[in-house]
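Encoded as structure tokens, the following chain is the form predicted on its own, with no partner shown.
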Amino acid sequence: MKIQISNGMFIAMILNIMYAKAIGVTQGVLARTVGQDMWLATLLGTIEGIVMMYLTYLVIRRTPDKDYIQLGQLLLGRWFSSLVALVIFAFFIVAFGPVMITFVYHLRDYFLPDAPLWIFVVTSLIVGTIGCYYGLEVMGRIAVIGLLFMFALNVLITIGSMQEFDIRNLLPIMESGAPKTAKASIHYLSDCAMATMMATLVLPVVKKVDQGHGRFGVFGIMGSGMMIIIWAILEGAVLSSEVTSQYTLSCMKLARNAHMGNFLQRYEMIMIALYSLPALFEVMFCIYGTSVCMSRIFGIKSNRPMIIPCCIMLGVFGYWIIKDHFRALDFLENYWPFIALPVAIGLPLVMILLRKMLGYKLQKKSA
């Protein structure tokens, strides 16, 4: 029986595996580039998501059954398949480091930080390996329950914020310029190309996604971009760009500023209980896109032999970058997005163009 998934649970699979990083660290670093235009730069970095991503929905609109891995063996063969699953191999190794800098950072630095970093590190792998060893079906409803969770934590920290709101720390618009404010945008659109190469693996598996015209994955980005620009709101106009800049994790300031009444004045473990579940699901899809491509390269129709294999290797790199915090940061901010924009767009552009030049061959074996 083939593994479908709703179009619906594709949508949350996006604005889970974007939302954790994107609220938690991306906004920090927005704000020490271009202040309080971080806004601007994530509204952009929407703007190109979306190109990203429909580029991303072309390659396969005239094969929908076959991700990148399976089109690439029908254009040029097993060993060309066998590259585009290194490849995207590879960028979700290296974007198994942002993730755990999310995850980690909120917990160890918030909560417990006398407890040693291998326990994070193995415990969020468990709860991946666990999700991923059930399937994309499984994870799609995660995602769905995550993205409840996103929409509880976006209001209570809307309502908590509105005493504190001072649209003057807003201003001067367009202070940066708009060449630097589209520099940088990069930093968003590297969390938009988790989602893009996600959709590598997952769209053939979407119900009726070549009816679709690829505008399922543009709602999902569009959503992610609404649901993290009130962050980047709020903690420009909450906190100022010039405290928001002075912390790695500034979405735990806004929270720890927010309040409603007398009775519920902090919400750092609200936060921390509503954020937790997006942000083990980009564990977990980390898991499962690394297993599925050392599979497909090795020739084992089930990805599940592959996943704690994969696990040692995530664990090994994410123990790397996160054991030291001012390595952690430099990799984020100076190598995460030139690393991850040339694969999310570089990939889709190759696989078009083999298309316009290779097409015949996809007609011949169809026919």
Given for the second form:
Amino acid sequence: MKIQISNGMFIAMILNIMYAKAIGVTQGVLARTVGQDMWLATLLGTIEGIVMMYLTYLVIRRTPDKDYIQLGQLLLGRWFSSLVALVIFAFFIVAFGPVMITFVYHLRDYFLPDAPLWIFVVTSLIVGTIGCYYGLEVMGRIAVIGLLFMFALNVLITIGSMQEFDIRNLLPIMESGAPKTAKASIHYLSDCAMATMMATLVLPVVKKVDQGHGRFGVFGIMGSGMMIIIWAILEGAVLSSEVTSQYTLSCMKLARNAHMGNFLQRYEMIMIALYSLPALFEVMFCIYGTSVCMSRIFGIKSNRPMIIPCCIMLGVFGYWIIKDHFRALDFLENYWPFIALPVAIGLPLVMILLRKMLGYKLQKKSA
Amino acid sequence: MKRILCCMLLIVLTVPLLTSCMGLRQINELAMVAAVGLDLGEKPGTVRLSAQIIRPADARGQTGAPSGGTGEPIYSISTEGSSIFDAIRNMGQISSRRVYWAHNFLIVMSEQYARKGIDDMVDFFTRNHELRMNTWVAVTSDKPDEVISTVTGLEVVPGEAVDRLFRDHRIAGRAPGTNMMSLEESYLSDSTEPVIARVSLQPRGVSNKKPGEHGSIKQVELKGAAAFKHGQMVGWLTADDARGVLFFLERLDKGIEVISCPDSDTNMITLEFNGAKLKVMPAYAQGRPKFDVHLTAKADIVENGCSQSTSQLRKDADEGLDQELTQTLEGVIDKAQHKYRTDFLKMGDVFRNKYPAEWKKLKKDWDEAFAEAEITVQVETTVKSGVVKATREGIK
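What would the structure be for the form predicted in complex with its partner chain, given that what you showed me was the form predicted on its own?
Complete assembly follows, chain above in first position.
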């Protein structure tokens, strides 16, 4: 029986895969680039992300039951489908770097500074493996719970930050200028890239995806934008952009500052518990993405045999990235967007172009 | 084989559950710091760090000596080091328990330390994830170790007593409520400078056993502030100046002012203003910034020592209050502009928000531009009532 996930699950998966990194790590990078205009860069990134997601949908519009790899096979044969799978595989391997930076630094730097790094990598991979083993439907359900957690986290941080909210910290608007803000938005767009690359594999299993006309993916990016922009505004207004720019994980700085009156302080442990599910979902999907691609490259029907080899590869790369904070930051700011975006924009464009050129093949095959 | 694999899997799955055992710290092994003092060390280039540590056996709700205790709710120690971190590490040579910072209420710096620069202090206390960001920060002209080890207020732990002083600082309105959050923000900002509350030891306490010896017990007083420029303290602000600072930085809306009666210098009338709103309107002309500071407030007569009727007094009280508040605002502006030449009133912030392009030109020399800026102060207050009393005239 073919697995199907609901539209709501798909939207929740988009929110989960973007949220964990975008609220803290990305906002810190944006603050360092455009100061208090970071919320504008997030907004711009959301609009760009919507376009990118629609572009991703356009590729499979006429063949909604085929993912990018299967479509590649129809268009140019096995070698091309393997190439597409390899590109997506490489994307998720590299994406595991920022995912680990987000997950590990939150837990290690703020809660368990004495625990060795490998514990975090191994633990997250074990949890991710379990989710991935049970497949997309289980992952979709986890994402829905993760979405509830994200709502709760947003409510907690908003209540805890309102006392210190100073709107003047967000002024003047567009101080960095439109070109610089637009350029900075690529950091947020690289978070959207995770969602669009996820869509390349997941869209065909979304219920009635062809009837949605790309709406579900767009709603997902819009929803993520709304959930994340709250953090951009709070970090700018409560902490100020100067303070936000000082920290690798600016969301943790905000969480550390949050308090409800005089008696409820330092409740970041509650927040991190809520935050962990979206972060673990990211790990889960990186394992899923790589294992699916690997199984297609080797012509194996199920992705399950590939989970462990993929975990080893992801683990080694993730560990190497997070071992050195400076390397991690350098990778995040100077390499990740320039790897993620060409893939996330280039792959759909190439596929659309090939569809235009070789569309007759698809018609022939469907006939 | 299957059994071995199952065992191995079980071990792998159990290992993550042990993460909380890594670097564990039991509560009875911790020395909980309630206040920290920072001063210059005896050797040049060193830091002297004092810590007020809660003594759990003696801090259980009441002063005195519970069984097994010493009667002293706190234990204060100090160490020196080349840096704050070094001094803290050296504390491990004295303290029988591991020093724990997460419940710290207060950081007190000596004047000498603050004048040397607070760069490392801001960095250390914001870099350390254990510390709360709403830890209060103060500067003192006394010895910080003496300030933090003085039992003060009604609370058993002095750090907590000072915490409460700070929490209610707006009632007296004589010192800003500076915490690590606001300090870090102003310290890192290009368009404003930090201002930190002042605490001092004053002989205000009266001994119950020897009431005749008035003022024999020193208490911590929260009054005044220290102005900073580029991370270094440049001078003190009086309690009146600090009141002015509160209007600019903390939107102070309530307070009392005492003015003399129109017909007598010795008799006084006390006015409580409320609903105060301060608005700073920046302007830019001929390459120079300009500011209009406008304060509006309503006031009630809460104590009247004047012989005139209240209705007669109303106009004079209005004028007197206007004059008093104008003096307060002009006093602090003058100190910021001319005495210390540092913008701790967030004027730069206001200017930057309205004139971002012009700010870019002035940003480099903002201290100079601010010092030469024309600032006009306008205060409008209205005395609205005599609270529960009608007039002073009685039966006509």
